[in-house]
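Have a look below at one chain only, the form predicted alone, in structure tokens format.
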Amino acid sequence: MSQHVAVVGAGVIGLSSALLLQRSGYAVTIIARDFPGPFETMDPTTKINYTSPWGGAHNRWVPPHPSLPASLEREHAMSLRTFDHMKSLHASHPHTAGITFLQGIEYIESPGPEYLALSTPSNPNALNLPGFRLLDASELPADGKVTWGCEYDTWCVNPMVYCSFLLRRFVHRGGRVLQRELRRPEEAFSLLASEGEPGRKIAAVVNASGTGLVPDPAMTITRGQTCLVAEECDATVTRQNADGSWTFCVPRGFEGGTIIGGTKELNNWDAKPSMEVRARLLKRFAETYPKILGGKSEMTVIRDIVGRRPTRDGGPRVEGELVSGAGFVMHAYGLGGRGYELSWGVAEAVVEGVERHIKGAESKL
């Protein structure tokens, strides 16, 4: 019979691991309060804790650097795991996975180290980012302001065409699913233990609830106000002002949309979005990249988002944990708005984690 393992948690992470897992031969259930569903009928405000369709949903590169988080190292190599993830499921699932392969664009007007670093003549790609190709001044936006610009191969997905292929996917071969709110993640020893298989122990229990459930003092939330609209728009575009605001778009793909963003406040909870910052997002993404107006004054307005991004100062926790009285339990929670781009990444350092602590604890035996 094959070890058990819970997964908790139904976002992006939390169904990458569980896929991740029963890959490598583990009967997997996850438990979860809220799951994917269509994005249309999803109440904003009563779901607002579930991050995941909230999301961009897309791939940015971030570079790592000395001068920044050591955590960032670890980070890039995730989301460059995670780009490969998202080719191969693209490859094979091109009309249904709610993938999108285009072209990623960077605007900084004041650019770090982190980015000053890609410019070198003597290696200008030194993060092997793939179709990395600096911009030349011809090519940034006509106000002036942008000092620094790129381009590179990059993904977006449309986030509950792909959240909801990923549980079906799951379901599919085979896993479980339980709806639940836990306020542990230790719960979900007993809560198998008494609806589970008989005889059947429950190895792990994979923490990847967003929040963490757990106290953890690192932990914090960022509001982000993005904008839905119906125009479609033929890259991601980043841009960082110089007072540290950013400006952007995500394609959705598969007759999403666009999201028009945006906005990181930590610690804001106000879950009412504001029409003067959702008027200040439309107007300054139009005037750094028009051709979304195609021709149009102004661009169609289908929904506000506010979203909470469950955030962790320095850096996601994705370790594991024996938790006294209960089991084993392997953290992955804490990715701020990295969510989707470290996905699959995360998810390999969750199989990871689960197999060295069960076969840490055979070799005991």
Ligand SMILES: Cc1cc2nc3c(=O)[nH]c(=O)nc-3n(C[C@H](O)[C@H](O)[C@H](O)COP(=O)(O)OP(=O)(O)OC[C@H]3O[C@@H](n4cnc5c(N)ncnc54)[C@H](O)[C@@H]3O)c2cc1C
Second form
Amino acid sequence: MSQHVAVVGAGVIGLSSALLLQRSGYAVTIIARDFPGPFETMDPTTKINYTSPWGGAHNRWVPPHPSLPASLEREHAMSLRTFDHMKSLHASHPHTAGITFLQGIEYIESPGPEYLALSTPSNPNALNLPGFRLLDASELPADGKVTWGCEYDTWCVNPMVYCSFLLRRFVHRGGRVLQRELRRPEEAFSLLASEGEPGRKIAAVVNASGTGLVPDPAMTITRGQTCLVAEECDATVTRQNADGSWTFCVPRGFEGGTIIGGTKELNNWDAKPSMEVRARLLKRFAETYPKILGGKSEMTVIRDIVGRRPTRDGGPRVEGELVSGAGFVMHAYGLGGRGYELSWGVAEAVVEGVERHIKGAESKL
Ligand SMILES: Cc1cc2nc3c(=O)[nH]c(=O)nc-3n(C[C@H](O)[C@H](O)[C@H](O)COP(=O)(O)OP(=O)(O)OC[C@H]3O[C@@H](n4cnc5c(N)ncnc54)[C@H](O)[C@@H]3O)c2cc1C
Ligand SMILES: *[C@@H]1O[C@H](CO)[C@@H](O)[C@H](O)[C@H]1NC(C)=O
Ligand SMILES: *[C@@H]1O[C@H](CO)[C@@H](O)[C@H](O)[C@H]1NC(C)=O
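Can you return the structure of this protein in the form predicted together with the ligand rather than the form predicted alone?
Now the complete complex, all chains and molecules, led by this one.
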């Protein structure tokens, strides 16, 4: 009989991990408080702590560099793995998976060494990014403040279309789901015994609970306010301003409109969108990329969005832990603003971690 694994969490990380565990031959149950559903009915007053609906979500490359934390190397490798996964899923399911391939554009007012190293005269595409090209001065925003820009090939997802696709696929392939709120991930070990599968032992529990379970003192959130507009855009554009603020758009595709962003506010738990912030985001984006207006004077707002990026001091935690008195817990949380773009790489690391544990446990018998 195949080994049983429980995944706590049905955000993009739990769903991706559950699907890949299933493909690797495990019997998988997802236990979560929140599941994906239509974005149009997602209510922030009850779902603010479920981050996946409120994400953009696009892939933008974050170049690793000797001047930056070494963990970015692992994250970059995960983003490349996720890019390949999105590419093949888009090819096989262009109309249902919620994935769009498009051009990514970066505008930076004061670029750090990691960006300057991306393109040098001797190495015009140092990281070998797909479709990478440095922009020349005539292609930069008219205000003249952006000093460096590039474009590359990338993808966006409509988050709830994509997550619902993963969930549907998981169930169609025999996966089980339980809607429960747990106090600790270890509870999953005993829960399944009392939920109609007596005698079925759980080999591992995956902790993909996002902002969910206390206590990890290193966990906090990064608030993000964005605005969903009806306009479509031909690219996902990101501008890093010299004052540290961000101006970006993420077309969601599939008649989901375009996200205009956005703020990054560490440890701010305010769930209410600010109208001043909305006005500033829309104005700055229109100045940066007037093409989105299509000749009109302003964008058409659908709704304001506030989300909580699950942020961990020291970076994401993707590692196994033997919890005494319970069993093996594979942690996969703290993905911050990169949950979608790293998701498939994280899922692969989860499967490797579970496999290593099971092999190790078997060799001790
Ligand atoms: C404004 C904004 C823009 C963003 N843009 C991007 C982007 O462009 N690209 C990108 O890659 N990322 C982006 N992100 C980040 C991305 O959305 C997150 O990294 C990702 O959604 C985190 O997914 P997760 O599965 O870890 O957590 P979540 O989506 O929060 O899922 C957690 C799961 O655990 C469950 N859970 C929690 N506690 C319990 C409990 N006690 N018992 C049972 N179940 C529990 C929840 O119900 C849920 O199912 C953005 C985020 C925001 C807010
Ligand atoms: C979200 O999480 C915070 C911190 O754990 C909690 O205080 C708040 O009640 C939660 N909000 C909702 C809507 O569940
Ligand atoms: C599981 O993940 C949460 C983050 O959602 C973290 O706070 C918690 O410490 C983790 N659980 C364990 C047992 O480490």
